[in-house]
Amino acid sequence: MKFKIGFDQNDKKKLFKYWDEIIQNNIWSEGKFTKEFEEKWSVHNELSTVSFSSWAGAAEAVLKFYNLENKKILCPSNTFQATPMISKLNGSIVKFVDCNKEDLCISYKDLVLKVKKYKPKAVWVVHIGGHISFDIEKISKFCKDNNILLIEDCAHAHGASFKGKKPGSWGDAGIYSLYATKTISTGEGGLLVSKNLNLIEFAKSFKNYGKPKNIVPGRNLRMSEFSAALGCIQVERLKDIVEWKNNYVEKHMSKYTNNLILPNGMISGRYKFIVFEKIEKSVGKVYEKGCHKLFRDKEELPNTDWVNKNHWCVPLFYKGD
């Protein structure tokens, strides 16, 4: 499937400039664009912040902080593998919650069945296609007054809001993907954000070997100087590519009656325009099979099952001035 990255072609310049001065200083691996890059994005977030060389690398540092081995853990079906699979890999319990059909997201109702059912020691939500889950407070409130650890995924939101808040805040850790398709990206790459610094110190030194106390054993998981300078760039272009999205829906949309209707209060960073109802020129779906099924659960999810089979995603791509 083709993409387009948005990536401003007037930065090149800029760009090209912060390459030149990691090679003329030769540090090419922790260095000045990777504390910058992490700072800007803490700024943006309003959370401390760490980058890594991969949303999973992330998603590993928040499981073995909280020590989710052997814990069950529920996911959205409705989500990309990755999520329950990097859960699996590290030795959770993953069990399956349906979606809404109205966002896609985790259903409210149906996590406070499967709390009751599993006994979960965490949660994932997944905001999915740049919108930030509808039932994120309730679902959070639910989390805290229950003593459940909330873990964003936060892969699609880059540039939402709610309220004024930005994704990551709801919970105890939110984790962003900077993969080629996102709405910014530096190639690969990810970044955790949490209000709890203990967590944002274990996964300094988790993503660095143990660095520097050796205390925690770790891996290799840091961000090169060439992708953190280009995440530098990018975090100061958002707002104008989220702008630009909401701009053309707001402009190109509107003959799209049966689409995904925000919640008063809500930014989208319009990752992806999702419809329901077939249309010629899609970029196909968000997702076309749950996770459930692609992990050959035997728990039913009507409600996923119908958004799988029942919307696409219209054609929109920043292309900046």
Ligand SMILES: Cc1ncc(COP(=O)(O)O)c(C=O)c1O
Second form
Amino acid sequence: MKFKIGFDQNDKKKLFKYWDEIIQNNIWSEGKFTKEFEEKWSVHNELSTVSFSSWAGAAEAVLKFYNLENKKILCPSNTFQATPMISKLNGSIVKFVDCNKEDLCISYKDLVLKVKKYKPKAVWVVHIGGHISFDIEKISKFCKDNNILLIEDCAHAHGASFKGKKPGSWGDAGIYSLYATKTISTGEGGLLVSKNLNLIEFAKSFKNYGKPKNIVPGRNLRMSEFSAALGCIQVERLKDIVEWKNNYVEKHMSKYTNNLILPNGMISGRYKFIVFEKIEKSVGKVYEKGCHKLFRDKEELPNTDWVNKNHWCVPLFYKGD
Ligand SMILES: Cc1ncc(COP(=O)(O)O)c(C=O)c1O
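Now show the form predicted in complex with the named molecule, given that the preceding structure was the form predicted alone.
So here's everything in the complex, that chain up top.
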């Protein structure tokens, strides 16, 4: 199965019609498709949404809104380097936390220990591989009880849910990536979701040089109308993509007995299909190395080291062959 972007060729006609409309109406940014994409994602995710030109832009808006400069933030080591890097770039002090072997996501047990040790202001959870962190309910309650901000990195989690709840709804904010390899994509782009309407208002202004009120500083992190039009089509296609992938898993993946098992009530968006045995046809690993190693941090994280060594991904691409 060759890599294939999650785009249905049947959507081309509609996409070209939208792009034609954008060219005709001469509004290439800040137009109706950006608004429509955000509204569609809001309905899907059941949270207010702001679109961005990148995941990093959306993450920066969150870090700035919550004043996390010079504050400690806990981050799983088993993530893409973007998560700790954007935190460091915005002046936060990053401390790494171990993951679980079962879900590859941040470990509640290690998180509790690291909260005691470092007294952080915020915590990142990264929903690795398309499913929700198995510990998310415990982590969310723990963060609330201890007055710690919880930020969900939803870069892999499009279309996932746990007991009917969608990514971004356990924490103070969630951030999706729309990069070219993701479950749905606009080539490049990001989405911020949150129930905190003050954050949403800040983010809208932050991505647009502080406009319209000129109270918050900001820069250009806007999404173009062409990307947003593609986003509109992709949101409508998401249900089909996730169903297709889950059906494929049911039909063709039963031979992988040593795979990542989801708990009851969890639907994975199936960004990746993860197994804990070396397989012949693998598309590699989610991450080869933990961020504690990439960033030359001295923290000892045995589960992260184990996971990096002992998991592989089976090819799983929407309508792939
Ligand atoms: C977990 C995670 N967070 C953040 C990002 C950054 O997203 P982007 O590449 O869209 O900036 C990625 C990218 O793949 C990711 O996997």
